[in-house]
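Shown next as structure tokens: one chain only, the form predicted alone.
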Amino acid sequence: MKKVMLDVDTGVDDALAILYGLESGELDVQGITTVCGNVPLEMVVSNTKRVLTHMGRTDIPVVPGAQRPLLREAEHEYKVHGADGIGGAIPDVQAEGVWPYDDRFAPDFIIEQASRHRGELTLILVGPLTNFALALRREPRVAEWLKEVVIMGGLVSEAGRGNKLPNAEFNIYADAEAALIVFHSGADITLVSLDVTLQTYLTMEHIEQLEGTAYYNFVRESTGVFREFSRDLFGTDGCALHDPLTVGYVLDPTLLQTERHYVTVETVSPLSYGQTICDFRGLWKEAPNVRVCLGVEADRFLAHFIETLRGKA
């Protein structure tokens, strides 16, 4: 099994990524860290614990992290994820009292686990990159201690098709200064961007394949607001599986076509704040620092995602 840590801002697709990763049976999850993003941190922590409680996986540590971006004010995405962050699903599931009080801080926990499992641990970041940036500031060697870092974020080849600004994706936009630190940390980074995640739409046809399983109601209800958002913005009746595809890459890297290039992040321009700029032609003569994704076997991934969740009868 692959040793991993998840850093989340739960979030509908974060919740689906947690279900997918844990039910795959292929990931040894050392813990889940939480960050301000789709919703405020307190709600992220609660949602993460409620999802794990729903799964019967209260054995996994959930460690709170950054309450805000490094420099700017937080922005949230209720219109995508609903008022509670997970589309109003599992309203009767409560997590209070299930986990003991934990005063650890996510960046410190990332450093601790990376040091303990040197060369073995994959860090999966599916929210803003604030926690990992803070960890790197405190202990730069964490970049070399990790086996790899897999990030859901950015837009590299489909300019103008962002989901926050025309050229910016939400996770990077939410804390571009943190992303800049992470991209230039020397870690082995794979960026699973909108270029590929927007090709992985979970439709009602897919969801109906889960009928009779433990997760059918949760998936149908949690994705309702997200699917409506997609209909309005993209004209597509479904929701992109951004974060689950990122976990899917860790489970099976052959799902994605990748190339290594030099990537940096715009942090100044109000027109393109948070843009991930990929130097495909090597004009800057900089060494490649990020593995970018240029193609995806979407049907194969979606089939595996559904098959994995169907396994929980």
Ligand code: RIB
Given for the second form:
Amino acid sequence: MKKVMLDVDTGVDDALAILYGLESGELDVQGITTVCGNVPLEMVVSNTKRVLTHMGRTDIPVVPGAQRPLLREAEHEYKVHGADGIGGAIPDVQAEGVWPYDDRFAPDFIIEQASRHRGELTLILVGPLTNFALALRREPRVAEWLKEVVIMGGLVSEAGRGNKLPNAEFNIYADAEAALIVFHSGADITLVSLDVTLQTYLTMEHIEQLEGTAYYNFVRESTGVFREFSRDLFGTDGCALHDPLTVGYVLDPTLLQTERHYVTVETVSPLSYGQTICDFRGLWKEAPNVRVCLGVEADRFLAHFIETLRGKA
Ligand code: RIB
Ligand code: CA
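Moving on from the form predicted alone, kindly provide the form predicted in complex with alpha-D-ribofuranose as a structure.
Below is the whole assembly, all chains and molecules, this chain first.
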């Protein structure tokens, strides 16, 4: 079992990543920290707890984090994730009163777990990087205490194919200052970017393979708004499995072809705020700081995702 922590902004694909990671049986999840992102923090906390309750996993700590980005105003993605952040799925599953009141703060929890499990803990970040940036500001040694940091975010080769600005992806765009702190922290970072996640669309054909299994209704209902948005914006009927692929990389790194390069983040320009700039040719003569993704075995990943949710993987 790999010791991991998830930092989420639940969100539809965050929910699918939680299902996938926990059902894989390969991850020893020390806790899930929550951050303002797709929807406001309070809704992220509630959605994360509701999904875990739906799974029967109320043993997993859920720790609240940043109410908003470091500097900029929060922007949410209701048009992608629905008014409640999970596409209106599991309306009857509530989680209030199930977890004891938790007055811990996500950045402190990240520091505590990284210190307790030195060299063993993988931090999987699938929302804006605000919590991890705050942890680094309080305790910079977290960067070396963590075994690995795997981030869903950015785009490095597919300029112009962002989902917030032509060159910016939501998680980085939502708090580019936080991303800048994280990318230059010295942590062992792998960036699972739109370059590969936009090749992993969950279609109705995939979803129908879940019929008769525990998560069929949740996956079909939670992805409805997301699939409609993708059809309208990208002309592709499906839910891009951004966050599940990030978990998939932790489960099986051979799913992605990676290279280490120098990556930094634009935080000034209104045209490209949140752009992850990868210096493939070493023009800036800076040491590589991020493992970037150049290819994905999409069919093998999608098959594993479906089989894991079917309970057969
Ligand atoms: O750009 C996609 C990412 O932004 C995903 O993590 C999605 O959940 C949103 O957080
Ligand atoms: Ca997310």
